[in-house]
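The data below hold one chain only, encoded as structure tokens and taken in the form predicted on its own.
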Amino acid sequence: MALSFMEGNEAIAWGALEAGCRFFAGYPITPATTILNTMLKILPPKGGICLQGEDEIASIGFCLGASMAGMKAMTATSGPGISLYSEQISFAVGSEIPIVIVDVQRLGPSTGSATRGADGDINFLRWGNSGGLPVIVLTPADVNDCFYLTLQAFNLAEEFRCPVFIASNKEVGMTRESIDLAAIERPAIIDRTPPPSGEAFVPFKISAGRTVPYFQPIGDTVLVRQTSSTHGPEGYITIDPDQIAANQNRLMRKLHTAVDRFSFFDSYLENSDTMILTYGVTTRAAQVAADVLKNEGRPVSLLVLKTLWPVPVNLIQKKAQKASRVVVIEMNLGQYVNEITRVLAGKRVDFYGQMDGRLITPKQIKEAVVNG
């Protein structure tokens, strides 16, 4: 497959297949269903398994079981399903179970508007697990991103043994575009690391120089323990404060200290006094607005974040170094802008957003920059 015409959801499915995903489970929900439909077509011919669970809770549970057995697994849903996933997400964080979770966002809250997009789940993806420990959230802006960031999502899930979210959007996921798959640069595929041969396997032991335990699949010849409770290296439940604190701090540290390695972004005209910062579905409107402003003799910088969590602090500070004002554009009422205000303390940070089922237009962005 080279030049194709597909929607973002289909590109995610093809990216997952190329990354080595061989297990998918999901429940139909607009606007994520075409990921399930595509996986139903392409997984079985490759020896993979694609299931429709009886509901969202069962679907992510199937995926966690498959992952613990050694398979690369993915599920996909929208906001209402993410709400139901919450307990299992916490299990994946605490027991370090690799999984890729696609959230094709739609307008909320609750059932909201199934056929209208928004970026209203951004904070829920980060903070929607008990304990508040970090996860990785990547956000595509177009069909090329959907394919490429899915490859990266699986690599990150395997390397760090954690849930990785792809925060897509109804407009990104269900818009058909031309894509040249052969022209997309691929990262080397990463698989989770097995224990060294001849070494006794301890499920959550951290070897010297590592922040992630070695992986042994459940059902193999070696006893593997998994628990959703606080645990020590052997996988047994513990109430020892020192063991608990050491493990909690490691779960945070393993992602926070590595985020510079997976801070994906696009940027344009980095020397302007004003910078537009955005992500996801508003990217194209921001690009058009930046072009219009440049043609009018009022150039602005543009930073498009494709890694949202953990916050890519060093990237944001570097790109905003020469700007005295940053205008944050979001398809919500203001979720990520608080992180930008924190990271860029001392700079003027303005916000423009809306969440009414309509896309933000280039004209609105231009007016926010000029009149803000």
Given for the second form:
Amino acid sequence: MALSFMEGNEAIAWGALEAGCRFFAGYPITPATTILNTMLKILPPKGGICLQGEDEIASIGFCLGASMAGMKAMTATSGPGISLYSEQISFAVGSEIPIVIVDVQRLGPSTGSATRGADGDINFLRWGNSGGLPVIVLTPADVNDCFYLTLQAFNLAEEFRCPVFIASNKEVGMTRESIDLAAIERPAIIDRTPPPSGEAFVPFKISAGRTVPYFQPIGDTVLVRQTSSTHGPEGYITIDPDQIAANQNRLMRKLHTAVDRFSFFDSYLENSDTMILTYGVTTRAAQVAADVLKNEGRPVSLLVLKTLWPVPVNLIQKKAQKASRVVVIEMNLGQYVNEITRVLAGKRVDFYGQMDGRLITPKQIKEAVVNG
Amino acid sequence: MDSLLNKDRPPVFCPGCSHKRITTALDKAFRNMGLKGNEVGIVSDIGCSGLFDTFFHTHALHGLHGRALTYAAGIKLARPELKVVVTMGDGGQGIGGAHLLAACRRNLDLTLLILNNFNFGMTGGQFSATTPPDAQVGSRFLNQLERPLDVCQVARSAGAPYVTRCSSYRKDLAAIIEQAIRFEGFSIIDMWGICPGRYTRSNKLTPKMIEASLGQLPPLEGVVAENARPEYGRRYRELAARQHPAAEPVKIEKKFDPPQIGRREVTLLGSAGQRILTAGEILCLAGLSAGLKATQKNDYNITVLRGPSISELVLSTEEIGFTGIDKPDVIIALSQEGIDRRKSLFGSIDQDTLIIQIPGVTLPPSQATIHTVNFKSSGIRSSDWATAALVILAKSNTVLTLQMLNAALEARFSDKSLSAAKDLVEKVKDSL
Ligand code: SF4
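Cool, the form predicted on its own is there; where's the form predicted in complex with the partner chain?
Below is the entire complex, every chain and molecule, led by the chain shown above.
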């Protein structure tokens, strides 16, 4: 066993490289800047491209152009930048442009505290696009997850042609940690699918048995038409309500019907009456709290979500089967708990949150469970 | 060469719209250059100029208002052989101003056609960045308050190497466009035109008047000599090819046994300039050499050269859960502002905690075992105190050993900095 020592942000960059990412653009912002720095170090010598945009809107715009031209692309920012990405995210959602977007969350609102962590963007990532169609959001708890989930994020972006977010946090992204890179299990790398030979390419046509259009890159021999406007299969603007409805429903369905395949999670002691549910860096304190409670003879279950959106409903319901009470812990004042309340209607759902730049401690979690 | 106009989608502009002339001229330029549809990418902005991509049988991308240049840049860098033409109105030029400036400075091989008709046609004739103050437009009096922008002068100052200002009614419009596309670098054509749908309903503007107004401005016809320089994409590839491959992440094998089993927490309290974070990293690397898991959580002000600097380290034979520290095994206290930032820490500690402090700092009262070390009087620079404190820990096999420390220094430093670090270890070992 040989260990390396790196930040979560660096692990994301190395993961991206291994996933086949060859285009990165970003704008400096704490606590995401070290992703830009690392990509700038590793991509150009590999024949890839790494740019610093004039602002966040440009950075993600470069990525969308490069992705449509066939490259696997990633960008990274924090809350203020994610806000600026919003209109481009909507473009990527509606026009099915594969892209991985890292949000190394910092304490908001607004410029907030640049060097303090939070999980305050969780609902913004899901709902911060016009039209409200689904996106994929993955949440790493540590440096291993940063590497592994980046591989998965690219695979999902390629397969489903959609933006995939990695909702990191200053406390994961900028915390250095030992990592055994060789020991991480890798998924097979997925690339966007061209039409099978013999089938003509139509930019947004859905072939039988598929929920996602085939991909051809702009710049190749076959002409490609991309548009941010509501479009029909040929990529021209349409006002036909039936065609529009079919497309919008598919954009929702393609992710909602597939989430069981990418519901990443960890769980411990599944049979207790009380279950802690959390995600991101708070996972780590929750794990310690669960150990302490077990040693004290009052075991609780723990479910750690690494896929937050689309909500992995089946997973959550299955894991919470034995629990009559679920305690949701978040590094914000209550966001994802609303989903849990919805999904686990009938169970008692309690919430504990903190949004002051400090990590939630195992002691706080234990008290929330015991005294709640 | 065949026309690249899309036979299924003929232009749908208002009668008399100058965009129609530009569509025809652009097609003629493509034909004269012998370009095939798949050799061209049209990136269109929003507004009536945003319809352009659909009229051509080429690669096409239509995106958000003002952002056309950003997509075009990504496409061009990914596909250097593609001729990329961007169509944008005076509206897009205004809202996308930052991208326009950056494109001029960057000099990527794109051709930007600004279809300048002095108002927002599609949304009802509101004023744009080029509307004259005395025009009657859909924004009531607001255009009287702002000065129109001469995008050509702006582009020139921003470094655009190719700027043309012309009337959309020029007979040689196709040739003008062709020249701009042929230019290797960022080229802009500011094309003045007429919007009968909106602008000329309340304002008189004829091709003759456009010609007359243009005649009063300094002519700009292509190459801007003072801005001549290599094209961005070509230059990027040249410079990128000269970059050394990034070193793979350093891997550290387990060579030693750790001095203790379980979890050990160390907090370094210092100031900017004391290389607190480097010392923290060294401690973690030392841990790795004994097969320990390690985490390092840092806290410092965004003004990197001033203020407290704090590093919180956890080394453990087990997986590390919580990365925070509330009852450290060791505190290394090297500056007052660092101590003050973590005052609350001292309330929770007892005699099991070892504090290594420098003389002259005041610690909050605690039960901890305190060891005061005067690094300064031994001639050690304050930037080395944190590492020196690690040597003191290593001497007593607390958290790390001297072997582990040496392995860490070898992993972290090379050449001169390595021998300086090793000298420091020897010095501290012998004298403190
Ligand atoms: S509104 Fe103006 S710019 Fe638009 S098509 Fe009509 S005349 Fe042309």
